[in-house]
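As structure tokens, one chain now follows by itself in the form predicted alone.
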Amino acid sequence: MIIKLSKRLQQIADWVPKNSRLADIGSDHALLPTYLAKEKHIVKAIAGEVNPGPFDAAVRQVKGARLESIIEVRRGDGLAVVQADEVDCITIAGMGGGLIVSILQAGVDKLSGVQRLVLQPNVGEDLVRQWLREEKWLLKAEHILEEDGKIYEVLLAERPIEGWQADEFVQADKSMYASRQLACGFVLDEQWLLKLGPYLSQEVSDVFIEKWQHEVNKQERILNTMAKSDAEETAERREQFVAYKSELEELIACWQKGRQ
């Protein structure tokens, strides 16, 4: 049985370290751990799934691949399927950033032996980045890609280097999110870097620009809807949306000019 991963899952797989003990949370059909096990890239995996349909599909997938000795499919919510120090890498993909944060926070006691997180939020990437900062996980890499008309961001975070003092993490984090001025004069402050991604905003790609153009279009639709209301509170909120849209348009023009 040959398993071909989507571009999105392949990127996640590429960031799982060799010989990992993996927990894939929200594993769906357990494609990711099955692929990694068949490639002899991991030594053990837990495929966690809370919903009965995908859980049953994952069980069938693992059984069909004859990988029961390596992959254990467990039914449960989030990190409830994992014991502390049982795995050293966790992948969570295909859900909102807020949900990913709530899963990590609810199971924070299960992260004691984990060295790497590979996270793919569908929305709310800034929420994930903020949680990583607060919990002292170092964001090491980001990747953006487009597949089947959708744009995805994948984030890789690791524990700080062994022996680091707390102030060393703070320095590394501060450096990553330090304000920087673009050639056009636009200043990317901490909040912009959380939203855009400190790495993605340095290596501006066509897909990255496309993502934020979609955001401009979304703001335009919101503003058109607001225009139909004359409520005072709507007028105040409209000013905020107008300002945000204007800044995004300025940013996109700046990126495009810088790539000419």
Ligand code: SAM
Given for the second form:
Amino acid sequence: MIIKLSKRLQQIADWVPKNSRLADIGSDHALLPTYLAKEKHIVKAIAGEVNPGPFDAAVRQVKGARLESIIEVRRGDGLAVVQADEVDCITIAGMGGGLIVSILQAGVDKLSGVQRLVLQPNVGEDLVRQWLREEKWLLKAEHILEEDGKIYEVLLAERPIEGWQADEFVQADKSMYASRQLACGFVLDEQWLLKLGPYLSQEVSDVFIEKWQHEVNKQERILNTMAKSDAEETAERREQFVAYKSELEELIACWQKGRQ
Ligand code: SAM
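Pass me the form predicted in complex with this ligand as well; I've looked at the form predicted alone already.
Once more the chain from above appears, this time first in line as the rest of the complex follows.
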């Protein structure tokens, strides 16, 4: 059986290094490790699943593909299914950024031999970027794509190479998140860069602009709901939403102007 991955999963697969020992956490049907094992791209994989339904589906998938010698399906919460130094690449995809961070944080002791993380948060990408910085994982690349009406970001992070000094990480990280002024005058500070993505905000694509236009629309809907409420704290909160929305609109106008 030939496996055709979605565009989103294919992007993640493309960032798994050849001959990896992979852990795919929250693997669901284990499509990603099965595809990579069939392609002979990985030498070993652990497909981790906490929930019984997806776990059973993963077991069936691996068995059906006769890949039990390469892929082991393990049931457990996050990185609890992995031993330290057992894998060198970890993928965690299709869940919120907050959950991805809590999985990584709860399993930091399992990350000792891991050189690469490929993470695809459905929301809360800024939380993931913030965690990577705090834990000294260098964000190496970001990709944004649209599929079936949804927009996804994929983040690739690596541990600083051997011999890399702590202050080199600090320098690289500092320059990645250093404030930047756009041609229109808008300043992207650290908080904006964490939100937008330090790479994505440099190579502004149609999908990227669309993502942030959706965010403007979402803010508009929140403001409309607030307008119908007479809760006391609403005035101040409303001002914050108005300010955020107008900054986003300014940014989008800026990007569009820069692309003319
Ligand atoms: N990674 C696949 C993908 O991107 O297509 C599946 C994504 S699916 C939406 C999320 C999966 O993560 C579910 O199968 C869920 O059971 C699993 N999951 C959620 N929390 C988890 C955790 N703490 N540990 C392991 N798996 C988890």
